[in-house]
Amino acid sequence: MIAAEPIVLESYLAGKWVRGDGEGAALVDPATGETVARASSDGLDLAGALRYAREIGGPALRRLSFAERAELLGKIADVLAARKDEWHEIARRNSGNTPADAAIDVDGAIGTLKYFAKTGAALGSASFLADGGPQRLARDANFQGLHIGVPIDGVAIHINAYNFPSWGLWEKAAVALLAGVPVVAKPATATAWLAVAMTRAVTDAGILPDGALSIIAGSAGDLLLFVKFGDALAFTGSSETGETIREHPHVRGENIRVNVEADSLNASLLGPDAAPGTPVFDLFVREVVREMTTKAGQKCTAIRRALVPAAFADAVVAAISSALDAAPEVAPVVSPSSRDAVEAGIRALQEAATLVYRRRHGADEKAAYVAPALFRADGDVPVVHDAEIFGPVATVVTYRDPAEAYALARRGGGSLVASVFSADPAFLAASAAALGASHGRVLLVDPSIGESHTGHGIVLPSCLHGGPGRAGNGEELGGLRGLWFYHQRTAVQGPAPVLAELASRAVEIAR
């Protein structure tokens, strides 16, 4: 059988589909090593694309109300939902996704668009925000102040990660478009096929105003040289790259607002009451295994450290190992280079912690499969808490008492999520208070929600997604609070009737 020629991905810039110069970078099927697509942005006018989005797309979006912009999001969701089988097939071929993996990415993106379409519709005819009501500022009751947020008049530049090409595109774009800010998205080249194909479906449907949505297939090149005051940058990926973006001379010189969602050594904590044989013990084991195997562990929210009472460690290792043996074959990581990076991380971790489980396989050398690996460490083993291995790898870490457990969780240096499994309400509540300052989200699980919670690693549009410290100090989601990133908050002072009129035209959303 002769393999099909790789497709050539185009970029959508300044209202047109355009092809970059040269052969471009190869996008591969990680299950076979076959090149399925190529992408190049060489020679494209990125400065002109940003200018077009600012001058054409931005004003068109800001002429609409929140409800009108929300309606556009609903139409995008409908167009994408009608072709889900196509998106799942691209996710399989370019990301190696299993059907369940693809559903998280594709169906999750559509669900996020529908969420913001529904909640945005409730904002009605307003087109900007109010943070509270008018407040008296002086002895004269007529002199008052009001905090409002108006949409920034630049462009939202989204630099996205390779692991969720669909969800990463639409969860960011939904908030920006609802806020009235045009989007220029730069998906990670390795898995850009899905993001580009979805964008083409939306542009072909003619849903959005001209210039409201653009996409770059290929390298970002010198894109950051063309950002300017009024723009906003949102990045998802490694903390190293995030820091490079923050420290870019032009980004710093223009004081561009930047949101980063980066590395995260997330922890799941088994409570002292959750002995082997209890329902909550079984729920904990199931969650660790699910987070190791879903998307081949390539989730920024995946469990990297399983914190367990020292007395339960042997039972936890045995239970996780048994469950991994029974689990279906794990999908490949995104590329051979990612496979090599994960294997290098496993070798480094093996020098400091004990490898207690590894399921081998006989995959082709060109494929990007990584056998799941489980380690055990007692207490504060530095590499366990310092190095994120972005694949199907986790470490069981023992603790003596809750104080040590909380300290070990915080050793991650700031994380996106921690989960706590216990049947003790007091322990769960204490854990939330202890871990809240170092985690963007804390999931508390007892048997009453064991079968209904959405999972340690599942990000929901209604809740904050982001985290402090090494996780980036950003907030990608969080319900309609996320609109504030794309609004400039300003204090308006003046006569009470004028401020009352201004407040009546805004919609109040707490930050």
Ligand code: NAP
Contents of the next structure:
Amino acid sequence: MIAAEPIVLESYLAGKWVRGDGEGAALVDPATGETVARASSDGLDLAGALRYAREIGGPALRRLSFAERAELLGKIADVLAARKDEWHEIARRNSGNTPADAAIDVDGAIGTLKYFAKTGAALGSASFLADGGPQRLARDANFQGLHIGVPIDGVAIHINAYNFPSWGLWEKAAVALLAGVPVVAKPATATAWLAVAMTRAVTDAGILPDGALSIIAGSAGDLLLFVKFGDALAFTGSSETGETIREHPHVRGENIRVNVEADSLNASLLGPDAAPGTPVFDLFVREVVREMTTKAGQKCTAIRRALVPAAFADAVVAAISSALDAAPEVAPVVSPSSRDAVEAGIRALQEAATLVYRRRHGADEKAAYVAPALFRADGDVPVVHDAEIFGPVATVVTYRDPAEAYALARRGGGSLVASVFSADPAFLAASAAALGASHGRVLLVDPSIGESHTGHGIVLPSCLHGGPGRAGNGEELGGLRGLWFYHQRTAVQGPAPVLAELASRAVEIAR
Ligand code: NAP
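After the form predicted alone, can we look at the form predicted together with the ligand?
Okay, now the whole complex, with that chain kicking things off.
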């Protein structure tokens, strides 16, 4: 049972639950504006927390094999799965999630933990990685080289965005913990309740070694002043904050590795063959509507730009509009200030493109609802490709030929994902090759997978997540490839029998 009074979130640092000074920031229910929790990190010993993780958590994790660490992930998944209803309720109250929205965040996190529990178990008793096998280096066949990956000896600092408080925490933590690297997580304050509550369930269950997992409730404060060479920082959020973090003098000074997952103006492309009335046209319309409405469009992977042949544009606009009319409940965005930012973005788009649809809703100043909005732009209208409006907003952009469609997709400046809808296999394959350089993932949909594909916006643990350019130039997940971020690659040179022995204790993982 969840209390009606605002709860005070504590941080878990150096193996203890601790409360920050002062009243802290308010976390609201975006459907009502009511304060549901408070969080402050003021006065907390963040330097001590990082030190404890490095000195106590890291060595304890690295004494275990991959399979033993994978077993811990399985136990975390079980503990979280047993209290799913509670997590859904927090997701409703603190993120305004519909049940379907909460499932992506909560069930997606548990599924990701289970995925790494299973694939990690298959790595057996090894505790480090190999990139290929031993190779002869000189005339003397006994002198060989082997590339291995050893876990970094610092701490993984995970700074996450507000839109996925559960999935964001666990998709990153699962990989770091499996790699043998302790985690200090910093969820976005606005929706930190769920991440903190889940972490408490895991610490209460006593699954992980001491110091392996910590969480900061409230702002990052001076956390970045205490990072050290050997740490790894993985950030998810806006490109502006990503830039601040990357450029932070201490982060630069200590030369720590940084992965940035930032914002993205993703595109979905309707093929020239996919005329109105064809099954693939309907699949495209359904996907655009799903991406606009799921989590009220607050997904870094959401379709912002629907690229369509000019001749089909009227039919596409009509079909999306009527599907939006029929769409179920759309959740509020995360906060009234976020709503105001989305409305400002809609006004800016209105100056450049044509508003072709706006769903009506009752205005309530305290609630953070935004009525879905669809725009149309013909050709290259800059604001459409430059401004990420983080809400239920998309633009139908017309193209003349595939070359223009690919150029428009690239105008996002580097994106997390593009999808292509066509029944023409040659066009689908050509599109993947054309879009690959500017996208981290490309989803190709023809009618044969119309009902079975997982969706444009859904990130799978087995596939790479991240994107070039504006999307942050980051890479996460990708199955066990993700382990490499937490390992240092080292070229070991020496006598063949020694390298053979080393190789026999490592597990080979594609990079
Ligand atoms: P944000 O404002 O950039 O904040 C992200 C995180 O950074 C929060 O935890 C925030 O903490 C923290 N932060 C802010 N300033 C910081 C600083 N100077 N030093 C250290 N940490 C700092 O982003 P958001 O509003 O939470 O999330 C929305 C954005 O995230 C969208 O642009 C979306 O596209 C992007 N996103 C990208 C992905 C991806 O995988 N590529 C996934 C989800 C979201 P506080 O909350 O305490 O300020």
